Amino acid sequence: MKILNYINGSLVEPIGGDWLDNINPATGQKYGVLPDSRAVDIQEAVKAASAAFPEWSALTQAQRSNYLLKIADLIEANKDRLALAETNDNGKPLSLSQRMDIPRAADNFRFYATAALHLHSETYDMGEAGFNYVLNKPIGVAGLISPWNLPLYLFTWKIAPALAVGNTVVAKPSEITPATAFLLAELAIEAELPPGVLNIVFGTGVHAGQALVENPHVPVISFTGGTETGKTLAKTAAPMFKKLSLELGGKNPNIIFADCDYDLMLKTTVASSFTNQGQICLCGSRILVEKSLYSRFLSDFSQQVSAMKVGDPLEKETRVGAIVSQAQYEKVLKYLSLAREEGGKIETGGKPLYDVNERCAKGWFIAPTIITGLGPECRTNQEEIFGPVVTIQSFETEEEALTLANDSKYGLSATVWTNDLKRAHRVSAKIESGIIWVNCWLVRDLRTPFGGMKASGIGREGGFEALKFFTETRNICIQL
């Protein structure tokens, strides 16, 4: 597959003629190329988006909504092709792409297409003195940078609200997983989206991503990715007074009290630990279990995790696929070595797998891993691994559980398992995380805001918060 940039309504090669290899992580083999775009490519995309902004922003909400709904329909019509492309790029099981990523990408367009129709502004009557009203207007060209773990799902989560309220977009997907973004460009052409409204530029963060953030004609940046990259991005954007949203890393606690619905908790905890090879920023990588339940949980959890099939992502029975890249594969293995050095006990997994099948003989596979025996201060419990690795610790009291849960620089998400309603409310209110699931995980309601605390980022995505983020507010006072 030869991937091309999508600029001003056309598919074009990078101006400098530089290319990157696209690697299938399940096979370790090259299966295509993508542009290694530079500042000049970003400049062309920003120029196209700037030229398209006046006409696009002048459309009615209903007119923009119709374009977005058409793209949603096309995503659904092409769901099998998109799912296969994502699996080949990301290494996740094809069944997961079909079940979660692609349907949610279509939902993103459909939700924001309709939600924008219901935006309203406040009016304040001052009596004889006049009245005030709030006007929300699109900002201009939105720069959107998305990660590799949920390539189309998170890409569309940024694009849809930005377009819905009248902004034009220059978007840079991860260079590790470019295929679904390229297919989205083809669908935008099929939907007859006006040229320049959506531009997709491929390349590395160092070259294309940094150029997008630095561009003075891009007043708003939305980034999802690692915390260290977010710091670098903020250093560039903040002095330029750009509007900024950063959705960064997580080291999420999964708190399990003894009074939980045990069977539901166990099933969901397996999923919340290892879905997408643990490469979801919302995975519960620190499992905290009440001491009276600890032995039973460890035994049952280890048994179920050991039975999970790690295999070819194209096979229906596969539950854990390949690690997304060689660099990420090596990072996870280094943390497994670190965990042993820190005194951790590997209960199951803890090793690479080389015997998946003949097609995947050179792929990057790691057995889902459970580690016990590590204190909260250990690096394995403090640093984001972003792979199929979880640690388990025990606690005796609710206060101790909260102390362990909050002992992290991150604050993205948390999960709480209890049938005590008062405890559920009490504990949830004290956890330092932007989103808390009680007796469930990854349940999504697009109407609600999403984002983290502490080193997990700033700003909020999701729901009407995302629509508001991509607008600038004007307070207008008229004296009678």
Ligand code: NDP
The other form holds:
Amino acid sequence: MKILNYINGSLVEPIGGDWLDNINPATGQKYGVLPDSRAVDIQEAVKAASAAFPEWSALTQAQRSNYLLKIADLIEANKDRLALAETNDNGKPLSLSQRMDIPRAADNFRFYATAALHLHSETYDMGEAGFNYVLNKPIGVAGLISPWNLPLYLFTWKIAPALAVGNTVVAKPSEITPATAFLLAELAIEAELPPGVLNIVFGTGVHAGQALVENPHVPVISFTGGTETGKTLAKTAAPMFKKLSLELGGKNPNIIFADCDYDLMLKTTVASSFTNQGQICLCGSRILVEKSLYSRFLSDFSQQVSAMKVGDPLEKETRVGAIVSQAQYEKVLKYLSLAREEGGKIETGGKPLYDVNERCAKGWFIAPTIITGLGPECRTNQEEIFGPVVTIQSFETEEEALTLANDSKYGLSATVWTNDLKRAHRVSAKIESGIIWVNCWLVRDLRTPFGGMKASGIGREGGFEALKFFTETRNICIQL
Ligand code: NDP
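The form predicted alone done, now the form predicted in complex with this ligand:
Now the complete complex, all chains and molecules, led by this one.
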């Protein structure tokens, strides 16, 4: 597969002629190339997006929505092709891509196409003094940067609201998982999206990403990725007074009280720990269990986790696929060594797997891992590993559970398991996280705001928040 930039409605090679390899993490083999774009490519894309802005922003809301609905239809019509491309890029089980990532990418376009129809602004009657109203206007060219873990889902989560309210877009997906973004470009062409409205530029963060954030004609940036990268972006964007949204890392607590619905909790905790090889920013990586339940939970959880099928992502029964890249694989293995050095006990997993099958003999697989015996201050319990690794700690009181849960620089998400209604509300309100699930995980109405606290980010995406983020207000006061 030869991936090309999508600029001004055409698929084009990078101006400098530099290319990067696209590697399938399940096989460790190169299977294509993608542009190693530089500032000049970004400049071309920004020029095209700037030129397209007046016309696109002047369309009626219904006209813009119709384009987005067409793209949603095309994603659905091409779901098998997209799912396979994502699996080959990312290493996740094909079944997961088919069930979750691709349908949700179509949902993003459909949701924002229709939500934007209902965006309204405020008007106040001030009596004899006149009246005051607020217009929500698109900002201009939006710069969108997304990570590799949910490649098409997170990419479209930004593109759809930005376009829906009249911005034009220059978007850079992670260089590690570019294939679905390229297929999206082909679908945008098929949907006859006007040239320049959406531009997709492939390349590394340091070259293409940084050039996008630095470009003075891109007044709004939405970024999802690691906390350290977020810091770098903020340093560049803040002195340029750009509007900035940062969705960053997490180290999410999963608090289990003894009075929970045990079977549901156990099944969901296996999923919330290891779905997508633990590479979802919302996975619960710190499991906190009430002491009276600890032994039973550890035994059942270890048994279920060690029985999970780690395998070729293309096989139906596979529940845990490959780690996304060699760099991420090595990072996770380093954390496993660190956990051992810190005195942690590996209950199950803790090692790479080389015997998945012949096709995957050189792929990057790690057995789902449970670690016990580490205190909250250990680096293993403080730093984001972003792989198939969880730790378990115990607590005796609700206060202790909250102290452990909040003992983190991150504040992205949390899960609480209890059948005590009052406790569910009480604990949820005290957890320092942007989203809290009670007796469930990953369930969310797209109309609600999404985003983290503390080092997990600034700004809110989702629902009307995202539509508002991609607009700026004009506060108009008229005296009659
Ligand atoms: P990175 O921060 O490494 O990269 C994210 C994106 O930013 C990539 O496209 C990357 O390009 C680009 N980038 C890197 N450096 C720069 C730069 N200086 N300027 C502009 N862009 C840059 O994150 P990962 O891709 O490793 O993704 C994993 C991280 O994302 C985890 O920390 C995870 O928690 C977080 N995440 C957060 C979510 C949330 O909603 N809060 C959701 C999903 C993931 P390149 O690929 O070339 O490095």
